[in-house]
Amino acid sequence: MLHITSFIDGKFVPPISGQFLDNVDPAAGTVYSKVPDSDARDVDAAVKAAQAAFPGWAATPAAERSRILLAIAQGIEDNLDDLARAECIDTGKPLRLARTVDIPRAASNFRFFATAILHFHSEAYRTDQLALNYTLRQPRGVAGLISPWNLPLYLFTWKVAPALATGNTAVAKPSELTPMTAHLLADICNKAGLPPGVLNIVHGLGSKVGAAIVAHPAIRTISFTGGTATGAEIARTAAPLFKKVTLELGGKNPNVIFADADMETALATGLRSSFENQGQICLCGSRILVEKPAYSAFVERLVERTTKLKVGDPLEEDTDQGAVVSKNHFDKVMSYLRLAREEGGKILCGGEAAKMSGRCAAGYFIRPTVIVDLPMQCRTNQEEIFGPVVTITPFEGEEQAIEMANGVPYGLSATLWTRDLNRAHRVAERLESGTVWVNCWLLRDLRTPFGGMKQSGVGREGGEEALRFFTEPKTVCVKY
């Protein structure tokens, strides 16, 4: 059986403890590899390697850093099929999705930041006839990067690429549930000529590896994507140590559909934003709010399309819905389906495990579920489920739509559907969300900031915001 190993100082190394964790294929419900059960000792070794590599990497010209990152991007593209299959087996998502979205986007992340660093600029200010002030933006040192399981390589590279582009070195932790693509990326980095110690990947549990990264005194910068409870704990640990932190956390995102919307497009996109990747995307529109004149017809048509989604082996090309990521997550989502019934919800389709055959007979499959008749303040409408579950609620007019959309603890993203341009601007401005899509979903320009409001996190990633996050500004004042 394959034993994945950590990547420290340019070499693949086993955990110091000698212990490994099971890595389960969620579609089959069987162990297919072993992942290191690393601890603080492994993190400390990775930090030492990153510290040793930092002076040389920080002094490397931007053009050379760019060249190496572009070579990594090319390596990802050249290994697309192997990476997509690895991600499919790790996560249970359809192979089609990994091949067309996740892996290409990981390459795009490296390409974007490899070229952005060549155009990154600082400010200069002339103080009358007395002095010239200018700002230097210098790499901060060793960055701690912790990424989640739902989009493993996509979000891992979203952190690694800007950290390395700006001249930092990194100690990175992928989720222990989905380690394989990060493991393969390490080999791609070596072949691309990335110097040893610049990127170190330590596999293991969040309670051991993640906690050690956050608490390590030599790691000055933390970028985390994951659950809100974990983000709160990271903030409590990092604040007294004066670390620079960005937290991209949970979401309970509204999909607001006015009666004048292009209903066919809203339906098609709403289906996708509800159930893409089994609903395991922090930006999924898990709460659909529909203006009353359009409500009944929208519900009927969405249910019809939802029942036609094929739940099946993620390795098959025509599969729409694969498995959720783990048995624990399966149990969590199923518990919310029971809760929805207890809270008075009516399940129009789904609401149960999908029984599979063959290699997937023991997999963690849930039928995509549509629920109506739930009050807005119930737990099902307030808490992040992170599965193939969507609720639909009617509203009357803009004010109620805004109140309902904002009436949750989260504020990561929102989607708004209307043909009225003035309404689009009015409502978008008042939605408490870090990203608002109008008549679209998941359309991203990598130059824009990305992050959430309220319990969806603090700080921003993406574009120049990411380059600024990973650098330390220093003002130099030169008197004439």
Ligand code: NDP
The other form holds:
Amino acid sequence: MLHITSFIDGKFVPPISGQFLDNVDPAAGTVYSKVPDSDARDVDAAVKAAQAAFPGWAATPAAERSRILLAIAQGIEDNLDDLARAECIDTGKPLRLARTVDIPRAASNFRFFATAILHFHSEAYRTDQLALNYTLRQPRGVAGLISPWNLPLYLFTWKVAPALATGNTAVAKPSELTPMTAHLLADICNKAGLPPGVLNIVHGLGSKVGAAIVAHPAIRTISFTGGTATGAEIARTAAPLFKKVTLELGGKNPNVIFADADMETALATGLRSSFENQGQICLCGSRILVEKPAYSAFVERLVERTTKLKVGDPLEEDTDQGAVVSKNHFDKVMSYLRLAREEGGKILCGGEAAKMSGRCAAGYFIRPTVIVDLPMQCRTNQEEIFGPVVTITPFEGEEQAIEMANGVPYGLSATLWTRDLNRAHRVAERLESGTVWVNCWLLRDLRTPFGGMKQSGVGREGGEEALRFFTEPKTVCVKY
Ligand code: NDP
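The structure above corresponds to the form predicted alone; please give the structure of the form predicted together with the ligand next.
The next block holds the full complex; its first chain is the one shown before.
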């Protein structure tokens, strides 16, 4: 059985403890590889390698860093099939999705930041006829990068690419539930000519490896994507150490549909935004709000389409819905389905595990679920479930739509469907969300700031924001 190894100083190394964890294929419910159970000692070795590599990498001309990052992007594209298959087996997501979205977007992350760094500029300010101030933006040293399991390579590279492009070195930890694509990326980095120690990948548990990265005194920058509770713990550790931190956390995103919307597109996109990747995308619209005149027809048509989604082996081309990521997560989502019933919700489709056969007989499959008749304040409508579960609630008029959309502790993204241009701008402005999509969903321009409000996080990633996050501004004032 394959034993994945960490990647430290350009070499593939086993954990110092010698211990490994099981890596489970969630569609089969079986162990298919082993992942290092690393600890603070491995993190320390990775930090030493990253510190040693930092002066050389920081002094490397931007054009040369750019060339290497572009070679990594090319390496991802050249290995697209292997990476997509690895991601599919690690996560249980349909192979088609990994091949067409996750892996190509990982390559785009490298391409984007490899070229963005060539245009990164700093400012100058003249103080009357007295002095010239200019701002140096310098890499901060060793960055700690921690990413979750739902879009493993995409979110991992979303951090690695800007950190490296700006001249930092990094110690990165993917989720131990989905380590395989990061493992393959390490080999691609070596082949692309990335100097040893610039990127170090330490596999293992969040409670050991993640916590050691956050607490390490030599790591002054932390970029984290994951759950809100973990984000709060990281903030508690990092604040007294004065680290620069960005936290991309959970969501309970509203999908607001006005009666004048193009219903066909709202339905087709709403189906995707509810259930893509089994609802395990932080940007999924898990609360659909529909204006009263359109409510009944929308519910009927969405349920009809949801029941037609094919739940099946993620390796099969015609599968729409694969497995959820783990037994633990399966249990969590199922517990929310019980809760929704207790809270008086009416389950119109799904609401149960999907029984599979053959290779997937012991896998973690849940039928896509549509729930109605729940008040907005109940737990099902307030807490992040992060599974193939969507609620639909009617509203009356703009004010109530905004009140319901904003009435949760989260504020990551929102989707808005209307043909009324004035209303689109008016409502978008009042939604408490880091991103508002109007008549679309998951359309991304990598130059835009990305992140959440309220309990969905602090700080922003993406474009210029990421380049600024990973650099330290220093003002130089020259009197003349
Ligand atoms: P977790 O918060 O459980 O884990 C995220 C990462 O942090 C994992 O690598 C995890 O390791 C690690 N970790 C866990 N505990 C600690 C700790 N104490 N210190 C440092 N690191 C730690 O999230 P999930 O992996 O369950 O991911 C799902 C969550 O991520 C959802 O809430 C989702 O909304 C959110 N998310 C947010 C996005 C955004 O952009 N805002 C995008 C995608 C997901 P391990 O796996 O070993 O526990």
